[in-house]
Amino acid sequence: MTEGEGIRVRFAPSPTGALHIGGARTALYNWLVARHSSGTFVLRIEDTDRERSTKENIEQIYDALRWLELDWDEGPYSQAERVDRHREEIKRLVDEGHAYFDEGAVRLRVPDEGSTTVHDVIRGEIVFEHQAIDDFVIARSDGSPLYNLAAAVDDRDMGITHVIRGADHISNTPRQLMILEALGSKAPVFAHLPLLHGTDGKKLSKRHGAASVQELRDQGYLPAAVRNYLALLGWGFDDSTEYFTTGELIRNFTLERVSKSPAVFDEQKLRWMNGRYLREMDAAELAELLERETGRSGLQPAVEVTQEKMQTTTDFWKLAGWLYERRPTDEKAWSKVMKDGAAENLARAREALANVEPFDQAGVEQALTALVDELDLKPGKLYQPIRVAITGSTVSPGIFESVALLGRDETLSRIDDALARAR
């Protein structure tokens, strides 16, 4: 790849929805090769759908790239409002005899002979051979542009120099390179991605878990960390580098180190990296975010407690959602936990707790780790019991950072009202 200010990429999506993961990794490829190369990235609204280029999808559009941080220089671009500079391209066609009327319609011709070479900076040349190839439809019948022919304008209007897309695109290329050279215009270099599939070897789609950027964001994600996982889906820097600050994105990014082959989106993967983000954020910066997204305040004590758990900032709900309001029990964890003299263990740890002073984290483990030699008991006997009481489940933080932070007041009442439960 070349380096310098002339690189020139566009992202050009269809506004039929959400921007899916497939697409959000063209952005950001696109987009890293203009950050490397000091280039520019150019955004186009390829918009001729009427129907369902409405201003609610397009709207997703920007919302995923402004989410993920994918910044664009120029645009966005509509491709519906240049049909104008497509029908002078399609009427210099015909004029120059290189396209013609068929049934109302407009057809480029092909060559009968020879045949259109790609050169493709990931996967090398593909030849297509003309015989293969009939002349093709570039408007319809009432005069507006097919796709073909409108990118390859745009394309050159724009003077983008590479075109970086999916492979299901690289049926469309030989059809625009014939268009270009028709219009006497200077081929970009091509660069077409591997596809994504899910961890059972199929086509990435919505049974393989989220679909969509939007989806992401709602599920917990951090965007440096979606950009990371993404940027690996088809592209490594060595054998065994995982973790990327953007930065180095940026730095170390080019196409010659993207694969051909299908890339594998595994959520679960997905999931272990959005964690390694959460653990190293700072715990005020991640009490700030996870305030705003539950409308609460004072988050940071929990927080500081449960980051260590959490793989996605929903989950800080799950595991410290009972600090903030009781919860049902759940009737599993209180079955296998409440037997063989559990209610009396946690009646002795009711007695300890209630005359700790003062009640931190530190006068609490005192006091129950001195009740567990008492009773001669694994700590797990004592301590699930409580556990459950406080938060109606096996899973929380630690124990005695749980109590500390529910304070003695409350840890108390929970407590007699399992006891009473269990009597």
The other form holds:
Amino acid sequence: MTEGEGIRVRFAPSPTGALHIGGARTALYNWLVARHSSGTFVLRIEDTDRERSTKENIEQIYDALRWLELDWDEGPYSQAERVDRHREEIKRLVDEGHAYFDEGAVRLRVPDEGSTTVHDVIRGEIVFEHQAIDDFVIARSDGSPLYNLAAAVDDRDMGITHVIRGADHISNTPRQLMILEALGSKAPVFAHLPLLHGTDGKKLSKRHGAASVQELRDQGYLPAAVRNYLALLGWGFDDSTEYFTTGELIRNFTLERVSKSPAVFDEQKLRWMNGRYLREMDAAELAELLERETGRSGLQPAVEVTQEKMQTTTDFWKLAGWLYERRPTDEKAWSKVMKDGAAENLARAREALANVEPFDQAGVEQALTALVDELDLKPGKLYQPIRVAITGSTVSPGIFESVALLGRDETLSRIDDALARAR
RNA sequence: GGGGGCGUGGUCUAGUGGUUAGGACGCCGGCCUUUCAAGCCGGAGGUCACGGGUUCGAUCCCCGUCGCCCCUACCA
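Provide the structure of the form predicted together with the RNA, given the form predicted on its own shown above.
Below is the entire complex, every chain and molecule, led by the chain shown above.
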């Protein structure tokens, strides 16, 4: 916990579009390492590809990181704005004979013999024979620097001690190491995270659909739940713990426990976990959040009766929307429930509810249970027709609270409509 | 083609030279119950990729094979 005073990590996304969960996880792991060791989390935008590095794309990254509450201590630095530094080092490499011009471009000289070893915290030592690596280009013929050079120089200049990034960079690492060596610089520690794959087994990318951070936000996930879930995609703590507050994540996260094999994003499990976070909030807090999202007010009573059923905040409207607007009746529900004397029972329920005083949950419950006794019915025979009449569906919160929340006038009116239709 | 990485139920993972291979999501069933969830209980599902070794004994150690993925760009 203390040896980390000097630890400096960076998240260095290239702004090619929305930040997807793979990038988000890389950011999270870097952030966790920094916070765990009281180190520094640097944000650097790798925008040397001018075509794709639009202002909007860059803004999306900030936006995603802010929503995830992954705050950076330094930056954001723009790699593009550092081209003078890159050019300086390219010139130096050429001047010192480490690199040479080839048809206008600059290539680094890679020795034919020997090897470069990557020391990876997660994977151990990885050896690359030089003969398998060509002299690679470090600057275009227009003089602009290429990724491997820019990344190596920036990591060095920014004092990065731990490079934590996706495993797709493993093969780039020996190249960056060779640049660093030619520059006479020390190598940072590397940690290559297992890639995230789509269900098709391929590296996760834009084309895998609902995988961007902003989509998760729009679908009603909580940042804390997303962080918890993402932490688990490629990292495990012990044989039974998987629910971690952010503080626990910071305390327990170590690179040594990161797994080596690729993982597949499973939205079902995220949904489950998000539901768990939702249920642990208190109703007032959740109501406030939903009021912010929907622009409505006074949602707490509705939240109290639906909270246990929600998995995402967007579920709220599906579950409670009938309280605020009449929903078209689900025909399957109607035909399933409105038979065998259901209309008569519903009519009796209407009578009973018309006289409930006060019209609250206890009053409704008393009236309805008394009626069930009187008619000698299975409770569902009475409650389901009411449910369908007022919500349009066989699925809703508890019937007593539902009726009480809807209020007498609206309840009776909806029952009347149902009765009219039933006859 | 060359180089590199990875391989534990459908998915995420724990694990050790000797375990009934543990947990979670999902799935199925039960309880609860006014529906659906939640919660609790139970169940199905794994030849620990395959084949050889080493060993009294391998999921775990070694070698090979296969599969998947990444890099092999004047992309990042």
